[in-house]
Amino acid sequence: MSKATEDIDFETDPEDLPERDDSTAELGAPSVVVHDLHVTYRVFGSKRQPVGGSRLKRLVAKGSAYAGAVTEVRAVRGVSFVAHHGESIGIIGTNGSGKSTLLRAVAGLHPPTQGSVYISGVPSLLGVNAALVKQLSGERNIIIGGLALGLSREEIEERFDDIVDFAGIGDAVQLPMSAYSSGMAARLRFAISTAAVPDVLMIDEALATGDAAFRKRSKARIEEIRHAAGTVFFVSHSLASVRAMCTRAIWLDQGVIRADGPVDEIADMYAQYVKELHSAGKDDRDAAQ
């Protein structure tokens, strides 16, 4: 399999998640612009190793070699487009692609090297607005996530039973998160970042370790968002989950927009393109056997 395609999931059989509401309601103003934004990693001591000779002289000159070797990685290259309130938007694209990178910068975690970012309302990168604490009871988590995303004590109250129910730990609430499964504390994560209705909403595969039900109640979790004006932005090498959660797609490659618009058209696209890498890592292991 070629190197670009490992790890691409289609993961989630199509069964398991809900039809698309295509009665979307109209969209609203621009909620999110990005214009020609690139980011720009600095990765220090990347120079190739050198061969040859004996391992220490190897060693001693791989030492001398990565010494001050910075190398520049473009990770994003000027992407452009426009959210709407009311829109949910699927990105899409290999390992590599930059596609967590873009939600990043959008939500203000990563400076951009050149170009601009405008949000109108406060984004919420899920994960991060409502980071978990392992050493911490999950019933804490909740109280300190929903204070996070600014909450009142009382508000949190009012929701707790709802958060717990929604993220299907049950009594393990009360239990520290060091004590939980990757997907109960993904879920968890979800429930606690969608307790308030934000501005914008990004999701960089958090549902990926949830079952049939949660992915459920995470889609219409998520129509509640974008009903009430909100703009939802979803990672995901699902293209199932993409098409089932998702009203646009803009397809990511090697950091640039390849190709933007309605999820269906989009992901048939990128489908297509998945299938010929996959059908070219085969030819080219044919021809070396």
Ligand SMILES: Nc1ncnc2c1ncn2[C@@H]1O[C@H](COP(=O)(O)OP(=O)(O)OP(=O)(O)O)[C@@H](O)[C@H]1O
The other form holds:
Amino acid sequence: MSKATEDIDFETDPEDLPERDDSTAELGAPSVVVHDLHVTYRVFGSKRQPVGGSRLKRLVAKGSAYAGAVTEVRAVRGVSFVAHHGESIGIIGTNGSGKSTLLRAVAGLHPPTQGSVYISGVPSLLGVNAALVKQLSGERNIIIGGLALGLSREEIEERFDDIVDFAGIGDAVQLPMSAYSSGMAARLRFAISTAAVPDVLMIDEALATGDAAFRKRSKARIEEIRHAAGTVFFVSHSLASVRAMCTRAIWLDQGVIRADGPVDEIADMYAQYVKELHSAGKDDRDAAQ
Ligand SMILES: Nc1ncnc2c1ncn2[C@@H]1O[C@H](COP(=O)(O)OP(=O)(O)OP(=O)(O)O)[C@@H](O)[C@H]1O
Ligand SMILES: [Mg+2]
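In place of the form predicted on its own, the structure of the form predicted together with this ligand is requested.
In what comes next, the whole complex appears, and the chain from above leads the way.
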């Protein structure tokens, strides 16, 4: 299977997911405006290794070749879009296309190299990098996460049981998060991040590890946020989840927006592209044999 095809999770059964609710199709005012956004990473000491020669020779050469070498990775290259209150937007694209970088830049976690991001309200980035502390118990992390969301101690106490129930982690809430399975950790992160209705919620792959029941619960929570006029960004390799959760999709390719529009239209285009990539890869291999 080609790399790009592996990217898409064809396993998720759309039957698992409830019908999308398009009832709030009327859009509110703009909530996020991204204008000509560029994000460039600078990687130090990353000069390509000299090819050829013995491994030892290359190692010796490495010291001098690497000194002061800087490679620039242009992860996002001139992205512009406007998101509205009440909209949920799926971000799709193959590995390394810039999805996580774009979300981190919109959340203000990574400074843009060029361009600007205007955001009305407070963004909450939920993803593999959410600022929870692995060594601490689920309980402690609920408190830290709640405080980070701007909840008071009392509000956190009030919502504590709901958060644990939603995450479905039971007594494991007493254990350090380092002892959680990736699914449990992702569920807790989602439950914490949505304990206060955020203005802008960003979810990066976090739901991929949830089971069908959890996906249904999180889908309902996302609808709630949308109805409360929030904006949801949802990065996922599961096209079925994107179709079920989002009203609109943005397809990123090598840091550039390849298409932006109604979710079904864009998801169809992307699926077709990946299929073509896959069969082209197969043809290459066939030809090589
Ligand atoms: N911290 C970093 N330092 C240097 N380069 C990075 C860094 N993070 C990402 N990149 C590069 O930026 C590009 C975009 O990466 P990004 O993680 O945004 O892609 P993605 O679409 O989220 O991929 P995936 O589907 O695998 O999660 C890639 O070429 C990646 O190698
Ligand atoms: Mg990513």
